[in-house]
Each structure stands twice: as structure tokens, then as C-alpha cells.
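Only one chain is shown below, in C-alpha cells, and it's the form predicted on its own.
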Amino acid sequence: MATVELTFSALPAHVRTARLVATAIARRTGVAEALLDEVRLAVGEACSRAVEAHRVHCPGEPIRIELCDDSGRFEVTVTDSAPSDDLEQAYKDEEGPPTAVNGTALASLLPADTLMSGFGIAVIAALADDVEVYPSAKGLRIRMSWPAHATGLTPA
């Protein structure tokens, strides 16, 4: 299993870079050409949501992305560090169980004032083959994956 890690500051301009990197790695890991637009859009949506949250709560903290090929799947995890009081009350431990898998009512998991954020997660769930959302008092982690048919990342 090969993993690429990327961190970037909470600036909208960096979302485009994250989309380009994710698409290039998805192509290299064997994601079907027909799915690359979905990868690009889902990663862009997850990163935009994280940038928005960071700009409000913690603009100096970086956003983290992990991209890996594992067991015939291309997996992207976007992690933010934006705290949420509502989530802190719901999850006293460091990280709660996954609270969303494709098809689950995702907007209800987030505070009422973040409806657009919930909508963004619903869009991600429609674009990715498999999605899990892990809320915690220390931020939100969105894991999404697509089928890949190559043997793994190879050097350029």
C-alpha cells in the first residue's frame, strides 16, 4: 500500500491543487477514466468544506489529505481541525464511530448553522463509491474511496 500525504493552508486557491493531485494519483492507481471527474469533484467539495471551516475556526491550522491505494481501492481522507461544540458534546472521546455511509441523512449530523456543509457532504456521498464521516471535538474526517484496478502507485 502506497500513501501520499498532503497538507495545505486554509486558502481556497489550494483546493484546486488538491483536486489536481488527487486526480493524477487516482489515474495512476487505476481508477477508471469515467470516475476521475467524480474523484475531482468529491475531493474539491471535501477540501472546500474544510477550508470554510478552518477560515472560521482555525485559519492558521493546515488541512490534511491522505491518498492511498489499498486492496484494489483508491482512498482519499480529508481531515480538518475545526472544533465544533455540538460534536464535542456528542463525542467525548477523541473520535466517534463513522456516522455516515452513503445514503445516510448526513445534514442532521451537523449543527443547524452548517446546512451548506451538510449539503457538501451529501454531494460527496453521491460522488464517491464509499464514504465515511468521522466527527470529533478536534475536527472532521471524511474518508471516500473508489475502485482501482492497477497494482499500486509507481514512480514517475
The other form holds:
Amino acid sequence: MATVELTFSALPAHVRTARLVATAIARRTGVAEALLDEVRLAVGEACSRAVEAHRVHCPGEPIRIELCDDSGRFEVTVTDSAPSDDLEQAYKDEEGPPTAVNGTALASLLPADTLMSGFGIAVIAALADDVEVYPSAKGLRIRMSWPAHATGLTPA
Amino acid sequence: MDLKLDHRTEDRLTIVEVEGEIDVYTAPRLRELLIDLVNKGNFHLLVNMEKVDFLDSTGLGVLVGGLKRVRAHDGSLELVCTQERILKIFRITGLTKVFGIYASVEEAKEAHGRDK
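Given the form predicted on its own, state the structure of the form predicted in complex with the partner chain.
What follows is the whole complex; the chain from before opens it.
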């Protein structure tokens, strides 16, 4: 069950807010201090990618981010509503379950005009030790997670 | 933290001071500054990132775009950065091989002077 769910309109200014919220919850969940910069950057990349996709395809639709602390891991899922047909096809060409390598492969298959968008996915793949990318005609979902210690703060 | 930008020219080197966060919201301002500098004939740029708190791929894109512009004029775009959190994204993306990265403005100026 999600600890925190956040929706925000597709404005670049809100990406910073999403980063701050994710980092604060990661810290509370018990993610090691050394990993917090990676969480902050990966969540920022995922949200930036989503904002740019929404601004092209559906600027009025919100972007959703879920932050969970189940099973000793801190898990972040960023879901957008912009069609990602190219990514979906690229994903189908990959064998096996989604992995960090698949994320990089997906990025390399993006058209040139979305270079930095795909670059963001490649960066996420390098930052989180568990990344899954789910492209579909209805939008893209990026799920990433990091280990969290049981010593994390619990809600008062 | 918002983005603060400043620049000055020493000899033939234009030093761009950047402070704050470079992300999808603020990167367009850095892009505009770099384009403006190049359009005004500043083809040797040194971007000081020692006070940058955050850099994402949007910011990297702006720096790569700036590099392409100055190279079109046989210029250079180099960086000053010692922060591990910022250097990490350059390493992840392999851009440490693309940009000259120095530990200080003085070190970069010395290297630039040798190359002239």
C-alpha cells in the first residue's frame, strides 16, 4: 500500500517539489544517507521525463507519483498519461523481465528529438538498483526502488 | 534553491558562475545565457559548478548544447567541479570524456593558457 501518493500538473516547477517529497520520505523510510542523492536524481529524472511528455501530448493531465515503503525497500512509481508507443515496441523487442539494462536499451531506441528524455531513463537505470519500465499506449510507468533499513522512522 | 547565474571575462576566457539547481525548470535560463554568450563572440567558456546543488539530464543537455555551439567556432566549454554528487552524473553518462573538468578556476585558466 502506498505510503504517499502525489499528483501534480505537468509544470517544470513542480518537479523540484516531487524531488523534495521523495527525498524526505526516503530518509524517513530508512534509505541510507549515501543513497539519498541517487533517489533525488532518479525521481527528478522520472518526473522531468513525464512533464516533458505531458507538455507534448496531454498538458492538462496530472502526473502521479507513489512512494511506498513495503518489504524493506523504498519504492517509487512515476506514472504519466502520455502515449509511449515507441517505447512499448522497444520493450517488446527485449527478452526477459524489465531490468536496468532494458532501461538503457529503451533509451537508445528513442528518436533523436527525445534524446534527453531517453537519456533520463538511462540515468535512472544507472542510479536505482531495481528499475522497471512499463510503456503502453496510455502512458509510461517507471518503478524504481532502493534498500531501506528497518531503523527508518515510523509515522508518529 | 533557484538558479543564480553570473559571468565575467578574463583574458579570452568567459567564466560562467552557476549557483543552485539546474533542472527542467531552471535549465532554460542557463541555455539562454550560453547561447547569448556565444552569439556575442564568447567562444571559450568555463562553467564553474562548485556552487551547483543539483544537476539532472536536462542540465547535461544544456551543457552539451553549449559545447556544440562553441565547437562550431573552434571554441571550448569546460567545467570546474569537485563535488562528487555532481561528478557522478557525468561519470554515469560518460561525459567526463567529453568535457574538460577541473578542480578550480585557476587550474582551468592555467590549462587554457597552455593550450593557446
